[in-house]
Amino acid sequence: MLKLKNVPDLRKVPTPFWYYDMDLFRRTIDTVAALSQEYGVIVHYSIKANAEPRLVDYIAAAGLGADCVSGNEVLYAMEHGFAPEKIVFAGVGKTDRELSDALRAGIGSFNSESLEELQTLDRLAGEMGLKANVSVRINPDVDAHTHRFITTGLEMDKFGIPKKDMDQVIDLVKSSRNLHFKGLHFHIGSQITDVENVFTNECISANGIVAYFEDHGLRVDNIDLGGGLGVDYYNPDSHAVPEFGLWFQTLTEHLRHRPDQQIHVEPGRALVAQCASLVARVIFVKEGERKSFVILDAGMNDLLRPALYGAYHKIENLTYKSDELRLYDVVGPVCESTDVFAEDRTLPLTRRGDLVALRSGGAYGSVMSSTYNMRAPAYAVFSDEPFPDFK
């Protein structure tokens, strides 16, 4: 059960708000930083998961790198303390301006996802008199066994260069004067919970692709296996810190690599999901013809994942305890039928005015929010700071 610190009378606080458990956040980051050293795996935080400045600042200070998927994320990472050489830049649609700005900044690697991108990067680097550090993202056609909307490593997905084009990539890189080939990049999906099987399969596929590039004359110094480590949305308190040790162990045991080759990973969700909850107030409890609806003052504009993916978030009543259980649809106020957090969810008896927490919202929560219906965004509350003064 979520326990709020430094929060005054819950009956009077404005809602909705994001509540950040900073002790858990720091414990998670410190655990990852220690395991990174132990296993020799270089970690880049995927900024798209959560760009809250306090979190990003701490991650940078802990020595992790940054994984970015837009030019603005690259600039934001540098503004918040990430050294350019620790930044990798992925994404299937980098504009010329984004490429030029990142080249000028001297980032660690462009994770390039198409032949045209490589050609464009080669041209821009030549015009600027620079060398572009490049890791080529190959689509390994590995099933992550996760939701189809967050699968990225199958042949049908838009991400990465297909294996059939590897010879063209090798020829292009060899003939280029302005590309510095760093290595290979892979990413197969997100919210992967079958850690050993799925990531072992990724390593097996990567082994063959790395060998192919080296057999054809390109030395692979960096092997970037992307992110994807899942979190436990059903039992956030029992599994507050994901299984980073098992993940790193699986990668280092099954990836064939020389001592002089670097292994990189890019977690996002796993670093921040469990540290934040969306706290909302029950506006009404409506008894319909066939269903009972708990209507919150937070909506899909605040937490999009359930509407977008059908994602599960544990829901807890923070202010009223009852032994009587009811079946509810938990919904928001937005004028869309998809504005639903949970359908047919068994919850204790819930009343108008109760405060509820939607758990595990630290990843792809606030960062995906909007002002749809002209709704004000939820504000942030931190467990180690006084509650904001709204007087």
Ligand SMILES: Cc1ncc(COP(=O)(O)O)c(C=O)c1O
Given for the second form:
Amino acid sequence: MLKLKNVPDLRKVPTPFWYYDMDLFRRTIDTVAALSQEYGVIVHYSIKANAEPRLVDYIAAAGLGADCVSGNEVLYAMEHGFAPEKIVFAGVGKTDRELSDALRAGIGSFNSESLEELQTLDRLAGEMGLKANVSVRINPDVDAHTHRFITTGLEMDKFGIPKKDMDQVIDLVKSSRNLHFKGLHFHIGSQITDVENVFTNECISANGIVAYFEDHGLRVDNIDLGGGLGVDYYNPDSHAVPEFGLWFQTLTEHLRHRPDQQIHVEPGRALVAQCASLVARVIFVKEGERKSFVILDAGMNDLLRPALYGAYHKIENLTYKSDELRLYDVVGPVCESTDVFAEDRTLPLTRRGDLVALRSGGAYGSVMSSTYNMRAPAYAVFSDEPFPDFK
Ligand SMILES: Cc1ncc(COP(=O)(O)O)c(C=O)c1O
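Next up, can you give the form predicted in complex with the named molecule of this protein, since the form predicted alone came first?
Now the full complex is given, and it begins with the chain already shown.
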């Protein structure tokens, strides 16, 4: 059960708000930083998961790199203390402007996702008299066994360079004076919970592709295996810190690599999901003909994941305890039928005015929020700061 620190009278505080457990956040980052050293795996935080400045600043200070997917994320990462050479930049649709800005900044690697992108980068770097560090993102066609909407490494997905283009990529990189080839990049999907099997399969596929590039005369110094480590949305308290050790062990065991080759990863969700909850108030409990609806003052504009891909978030009543269990649909106030946080969820009896927490909302939560229906954004509360004063 979520325990709120430094929160005054719960019945009176304005809602909804994001509550950050900063002890858990720091424990998670310190753990991953230590394991990164132990296993020799270089970690880049995927900024898209949560760009809250306090989190990003701490992650940069812990020595991690940044994984960005837009020009603005690259600029933001640098503003928040990431050295350019620790920044990698992926994405299927980088504009000329985004490429030029990142080139000028001297980032560590463009993780290029198409032949056209490589050709454009080659031309821009030539015009600017600069050399672009590139890694080539190959679509390995490996099933991440996760939700279809967060699978990225299958031939049907838009991400990465298809294997059929590998020879052309190799020719281009070898013949270019403007591209500095760093290595290969893969990312097969998100919320991967079958860690050993799925990441072993990714490594087996990567081994073949790395060997192919090296056999064709390109030295692969960096092997970036992307992000994707899942978290336990069902038991956030018993699995508060994800299994980074198991992940790194699986990768270092199954990826064939020489001592001079660096293994990189790009976790987003695993670093921040468990540290934040969305706290909302029950506006009404409506007894429908067929269903009972718990209607919250937070909606899909605050936390989109359930509406976007049917994601599960544990829901806890923070202010009322009952032994009586009921079946509810927990919904938001937004005028969309998909504004549903949980369908047919068994919860203790819930009443108007109760405060509930939607757990594990730290990743892909606030970053995806909008003001749809002219709703005010949820504010942030940190466990190690006084509660905001609204007087
Ligand atoms: C290229 C790339 N790397 C890393 C990530 C982070 O994934 P996750 O949050 O599942 O670790 C993503 C997310 O979609 C991604 O597209």
